[in-house]
Amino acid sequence: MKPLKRYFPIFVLPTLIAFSVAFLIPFIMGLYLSFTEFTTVENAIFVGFKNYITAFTEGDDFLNALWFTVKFAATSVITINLFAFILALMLTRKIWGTNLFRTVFFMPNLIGGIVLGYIWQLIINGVLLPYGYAITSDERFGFWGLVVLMNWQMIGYTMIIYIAGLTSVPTDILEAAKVDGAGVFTTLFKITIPSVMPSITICLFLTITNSFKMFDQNLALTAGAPSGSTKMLALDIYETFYGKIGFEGVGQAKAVIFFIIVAAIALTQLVLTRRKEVEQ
């Protein structure tokens, strides 16, 4: 094996080049541009922290979008993981049609976000219109519409991960617990959940990051209406960057703040759940 180690850099090089070109270099350029005023990369003028100050003082749009995104992410992460775990428990039982149901629940994840947004807009408006409302009539309709859409799209995907974790739980431990008289809830909280902590770590990370960075579904379902009250961070950044002339630097600053917030929350979650894995 030792002679092969000298060739590792050669195998890593293509991936490293692709990572640098597609992520690292654009990220560094974006970080620099957040401290400038620009319309193109060539005419960027350094202005220090002006863009960051403007992002928080230009109005309540950014802070409102941040608060709405936090509420949405917290609700979606809890509901998606709860329902996905319950479905995974049900579909790991030896019952007829298990594979069919797994496929059906996973299918929404294959549909694009824009398409999902318009589909659910039609469905929700069809329910609300007989009562004289639309999804853009009230912030609450938009909020819960986005939560339902996100759940419908993500539950099947996270369910598959939970199923993989549940099927790897040693059956002899479960049988021993049953012989010792452990009840259903005791087995669930003392054996099953600790055993699938790696799956929980992955699912929490995926749902947190996907909830925070959701854009296309938000654009298609509500587009921030009414009056920007259902606008999430990604949509607010997009509208600042492309919708306001001279605010490109502010939009870039918002994107950097957005990245820091999501990275901090996701890394904190990973550290906490990884610690639980070690404790088990």
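For clarity, every value in this text was computed on a predicted model and none was experimentally measured. In this text, the rigid core denotes the largest set of C-alpha atoms whose superposition between the two forms falls within 1.5 Å. Positions refer to the first chain, counted from 1. Compared with the form predicted in complex with the partner chain:
With the core superposed, A266 shows a C-alpha displacement of at least 2 Å between these two forms. Relative to the superposed core, T57 undergoes a Cα shift smaller than 2 Å between these two forms. Comparing the forms between these two forms on their rigid core, the Cα displacement of P26 reaches 2 Å or more.
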Second form
Amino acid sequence: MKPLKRYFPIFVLPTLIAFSVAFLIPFIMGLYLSFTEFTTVENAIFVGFKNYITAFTEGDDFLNALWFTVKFAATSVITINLFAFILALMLTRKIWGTNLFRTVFFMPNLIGGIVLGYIWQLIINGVLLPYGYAITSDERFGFWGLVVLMNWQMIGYTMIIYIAGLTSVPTDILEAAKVDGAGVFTTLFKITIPSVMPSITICLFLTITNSFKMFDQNLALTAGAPSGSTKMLALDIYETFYGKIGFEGVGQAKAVIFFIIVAAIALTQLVLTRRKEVEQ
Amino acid sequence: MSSRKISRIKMFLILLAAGITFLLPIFIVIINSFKYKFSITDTPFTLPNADSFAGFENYVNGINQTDFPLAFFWSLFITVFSVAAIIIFTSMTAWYIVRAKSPLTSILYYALVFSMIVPFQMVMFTMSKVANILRLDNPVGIIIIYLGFGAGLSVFMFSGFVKSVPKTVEEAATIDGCNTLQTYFLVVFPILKPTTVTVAILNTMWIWNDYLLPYLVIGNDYKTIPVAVQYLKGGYGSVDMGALMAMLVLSIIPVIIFYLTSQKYIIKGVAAGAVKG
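Given the form predicted on its own, state the structure of the form predicted in complex with the partner chain.
Every component of the complex follows; first up is the chain already shown.
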């Protein structure tokens, strides 16, 4: 296998260069810049933790965005997984047209976030119009608008994963339960749900991370209106970077905090799945 | 027996209602794309009538305002070449990482996996800066950026599969006189096909719909479809709702065609990607 070393430039270098340019160098620069004040990178001055303190103290934007994101993620995760699981349960029965339904439910997942945002803006504004409101009139409209949008986008996706999990539940156990006289709910909670636990873990984390990282849909649907109250973390960071001059360092500090939150969620998932694998 | 039949009919009706609800938003956008702008904002849920029917006027306006054919071209160009670059280079890297295991390749592998959990906002400002300095802020340069960002998931998925490819196949090819490159492209790469399809689909969906990255890197000079749609809406002055509706429909059409033609692979690929990611 020694001659393989000669092939490093062909096999690895293109990816390595692209990875360094797109991710590695910007990531390290980003970490450093979060401790500096800058407008154009070249003029960065080290300021210690000042940006991190400013992120939390300068107005309530960041904390509001964090709280709004947490509320949004919690609500979406519950609704998406509940609906997706129910649909998956129905679609794994012998019902006419299951394939067609699966196709329909999954379709919104392929539409981009910006387009999704404007589709729902039209619909929600149309619903609110007779009452004299628009989606931008009240924080609650924006919140539930985002939840509905996220459900429409993610239910099909999560449903596909649940279907994959459900079809691998051994049928002999289900039949044995039926013979023993177990009811529908007993079977569901005692057999079906425990056997699809891995799928549930995947879906929960997938929906949490996607909810936390949401940007395009937020930008298109409400853009934070009214007065920034429906801004999620990603949008708040974006606006700190590009909306206020002189706040680039603060934006980068917020981005680092955002990264730590998302990474913590991902690591929790990793630990949980690992532990499950050991148990099995 | 009959009670079960009834419950099946009930379930079918529930699914039917849910299915219609899922399709309704797209239907509403389509009917509105054929209405004059004022009847879009005033009565979005009615079908076009003699007064409100605008024919294809919205489409003409939208295409003119956003230069849609050009946006479509850039979206297609960037997506096709980025996905091709990702497939070729990341599969090669994954194979090398697995076959020529060394501390260096292990570090690279973990760095790539690590990049998967980092949100885009963490690097967006500095990445745009680097892209600008290195003159990657054009439709060709952005392909390199996409290769770099797509490398994490793609190398991860490919290397998972490479581990299951028996080395003996490659050794046989070497004995038959193939050099390393020939062995890779004639023997290994074809075996990777199932993962290649998954990687291609996941990256196509991501790059085609991506908004912020192309907006920051090339948005001033070259607009992809999502950037063009946002530009139409985000521009100053009153928004032409008719043109917006038409653009939404035009953005959805290619996605739906792609979906209906390769549905089987998409659903399988997405499920595989989720389980691994």
